[in-house]
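Given next, in structure tokens, is a single chain: the form predicted on its own.
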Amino acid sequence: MTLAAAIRTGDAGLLPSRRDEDWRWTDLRGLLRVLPDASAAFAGDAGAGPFSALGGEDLVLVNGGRAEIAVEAGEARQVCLRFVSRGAGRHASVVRVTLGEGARLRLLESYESDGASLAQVDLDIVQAGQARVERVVIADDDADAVTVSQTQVRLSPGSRFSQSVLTSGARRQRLETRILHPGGQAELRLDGIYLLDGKRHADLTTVVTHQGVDGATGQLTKGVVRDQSRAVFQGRITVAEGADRTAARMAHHGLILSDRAEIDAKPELEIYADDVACAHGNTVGALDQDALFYALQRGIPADEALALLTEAFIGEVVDRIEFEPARDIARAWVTARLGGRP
């Protein structure tokens, strides 16, 4: 049973379901009993994107498709990855991405639908020794949406991958990341955001596999859920025997806004190694109160000291990214879905 062959075929019964354990929060069987038909090719204009206006290379796909981003040995490039999905059909995109010895990469990547499409994309990065990426992700859906993004990545030795999500949600959306630590001095920093309002739902699904000496991740995401919205969290870092001097830091914090949102945050680590250093933590709750009352006691009115106590809790997450254009384009995005309350 996958995705990408539900949307090939058009069978619903392919879709993942409850009953499989990494999907038991994000069920599309239950939600999709009739596939919509296969999308129409799209021949107009997609407009600009969220990180159009920082220049480099543009690679958009509107309605599916297939590309390969190659980077070679020593050089530099920034490509602005869109995923565009017009009107209510179903689709598939896949992308892969390699990067040669000492190679860098900034990608800047967006998913943007208009309608109630079913969309999943695949993407592949493989990075050779020395290499970089930042990967920053804006998943602006409509909230009638469908979208499951599922990336892997295979570090080398020397290597750095470093990856920030910023998502509001759709009808159902998952953001899946899996990747392959060779250990060898690689590091890996792996951040999200989730800010849901109205009935949205947003998964973000993270699997780490160390499988070598001398490794390092660090991931820490945080999200805000109110009305009817529901997050998932689900983070999982394994240390293989021998993946010895693996340092490994876990940490999802989440607020719940409104009686009927949900959070389900599910970390874990899975240790076969000794001589480690890992650690995880969740915590789930409301807003501070007396960081509220403190606020309205010096005048703030309640909308706007709801949102800035609100943002001021996200902004640890957005000061990570590293790319400072980008980090202004993540911060207005965040104040803009607060939209003034949180």
Contents of the next structure:
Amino acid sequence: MTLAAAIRTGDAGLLPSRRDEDWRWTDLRGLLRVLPDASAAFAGDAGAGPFSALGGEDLVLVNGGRAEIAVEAGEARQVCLRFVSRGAGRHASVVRVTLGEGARLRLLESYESDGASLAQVDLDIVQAGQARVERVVIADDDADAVTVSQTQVRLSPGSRFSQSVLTSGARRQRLETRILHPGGQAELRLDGIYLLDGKRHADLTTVVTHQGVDGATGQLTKGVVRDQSRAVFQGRITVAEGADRTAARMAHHGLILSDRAEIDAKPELEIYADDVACAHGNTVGALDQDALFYALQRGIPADEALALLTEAFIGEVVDRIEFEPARDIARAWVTARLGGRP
Amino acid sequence: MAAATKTVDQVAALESYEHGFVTDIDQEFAPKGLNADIVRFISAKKQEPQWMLDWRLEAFERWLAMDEPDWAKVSFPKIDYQDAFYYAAPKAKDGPKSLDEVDPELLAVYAKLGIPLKEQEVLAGVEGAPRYAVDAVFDSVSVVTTFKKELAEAGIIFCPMSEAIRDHGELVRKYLASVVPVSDNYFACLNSAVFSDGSFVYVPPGVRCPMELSTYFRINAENSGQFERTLIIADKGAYVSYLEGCTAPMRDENQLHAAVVELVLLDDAEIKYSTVQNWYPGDPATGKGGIYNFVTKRADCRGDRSKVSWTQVETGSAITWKYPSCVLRGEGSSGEFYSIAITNGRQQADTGTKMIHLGANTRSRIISKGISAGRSSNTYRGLVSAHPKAKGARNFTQCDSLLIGKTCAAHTVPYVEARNGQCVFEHEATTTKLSEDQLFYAMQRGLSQEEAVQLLVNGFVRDVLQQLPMEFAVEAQKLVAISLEGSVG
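Moving from the form predicted on its own to the form predicted together with the partner chain:
The complete assembly is shown below, putting the previous chain first.
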């Protein structure tokens, strides 16, 4: 991982650039000619995170660090995992999560920063058979922050992993999830929401590799860009030779609400097995003018109509969050970012 | 009964690559290898003016400084550019003046290919029978162009590139490399340095070309590459439909085909460009031999309301690596791309299109159907982008892949870049295998498995076949059947 090496050594030459196909729309080397200094240890209070009200265990990593979460077989846990950046330094975090047979984990994760920091997170999740994980991520970064989160998930037959990532972007931000899917009735849901404004950038990248028969993947990402913001969606589903009866669906829908905003999308299918049903759909465009007109002629002010329509558009993804209290927090977070703004 | 006999005939005829014959024609070669002298040699052979030679030499200089790209999802051993002939021509005395002077053996080749070269045959046909003008390119030179006179009466120029450089230097100079710049990419740059012939078409303002124009390319000589260059200019309000067909003999070595096709469209012009590509695909079992088809095709819709339509049926080549593109510059211009790519044996294809929306209210549509069988790999790679000024840009993309067999691969890699808030891009893709229910249904109605597969595949690609000109549609349908020969069971 070149980014981790760049943070460790402070060598900007190791950063990924747009010459790397995977990073073509999220250029870090072009952005950061010089890396910030390494972050100092933080002694103060990190305050409360977006999921703090829901209780459960708290695991807070301020300005980098290492942690482990081991959920024993049959055990059920709820963990608030917070990656907090204070100040304008560079740091990396490493978290290892393991789940035993039939274990359950609600992972409520957040990214919080308050300045021009450069943060990298390496999260590794390994699930044994029948283990279930629901991961809900709220990335609420500072407009000057640069954040890259890289997650690897290894599923086992019969296990289940569902993810909903919500982000408002940063100066440059990438939330990447790579999944090894063994098939064997393991289930996977990968959802994403981006709501960007100003000059923010967010990159949602997913790579799913189906390695065995009878795997299923469902993926839905939606987002809204305003002002001069830029969203990137890269989704790749690979079906290896012999991974028959794989059913994979990927959808990405983006709304561009200003003339200077941009959405780049690359939904990829890479299929080496023949007995599969894989599909992806991708739409990018402006808000439906007819719907807007309808709302206006019913007497709803333009601002409100716009908020209403975009919220309905995003709502479909929020509704797929299974843990209800987290869904409520996610919905409130979305509403706060869309509400009352033209 | 008739259908059964036809199938038997078809299978018998197509057990091997139909066009795999070699014609022993007295050939003239340039020495093997590539250097500035070879470029000079080609230019001198073509009796080109000085500006053309300078242009070629500059391209060659730039090519030397470039690196061969490797990003496509295809793999092949490194090409030794010094181990090939860059110029091979059937020996002719002073160039043929009429069909009678052309080597009869050569004409026999074209007859074998089923090209109605002899005008009288076409003219003798029933009134209203389809007529199309043909430019035939054999290895490095254009051997014969038909219907020139009739076209000239309409003001249309249709001639070999080498002739156009001599006789219509001004037009060529104005438009050559204006769509695909010399150093656009590695293979286009190589082509600029060593291209030997190709077709040149100019349709003057307001003229609707009275017939289909067509070119047949054939690589015959051993170890030779073919680098043709096609330039089509449709002036204001003009219309032309152009067909292109390709074949090559069976050889153990890989041969390089690096062509450049440039289309220029001014206001209200329309070009329909159809390709049936049937280069030798290599031995299906070992993957030995076959053509490397690395082609740059691009249309520049400069004029407002201009329209370009690419239709391609790709069944041949060991490796296909090409993206016919549309630069939609003019306001309200539109681009279409209809493609069938079939890979079988050990073929590899990485093909698709680019729709670059620069002007307001530009529209594009992409329909791509990929079929992989055997041990082949078939990739759709496409780019749809909208510039901030391309307000009201619209695109619809549909790419479907069909897999036949356990060992083939199908990939879909679309790139979408939307840079303004008033564009609408839609993309959908599916990858499936041939439906067993449908196969079963067709077979219990008495069709053999092979026939059933052909029927279903033809249904799968129907959207694209419908876009082909009549003459090609029949051929293409047959080709689809041939290409999948032996892929089931």
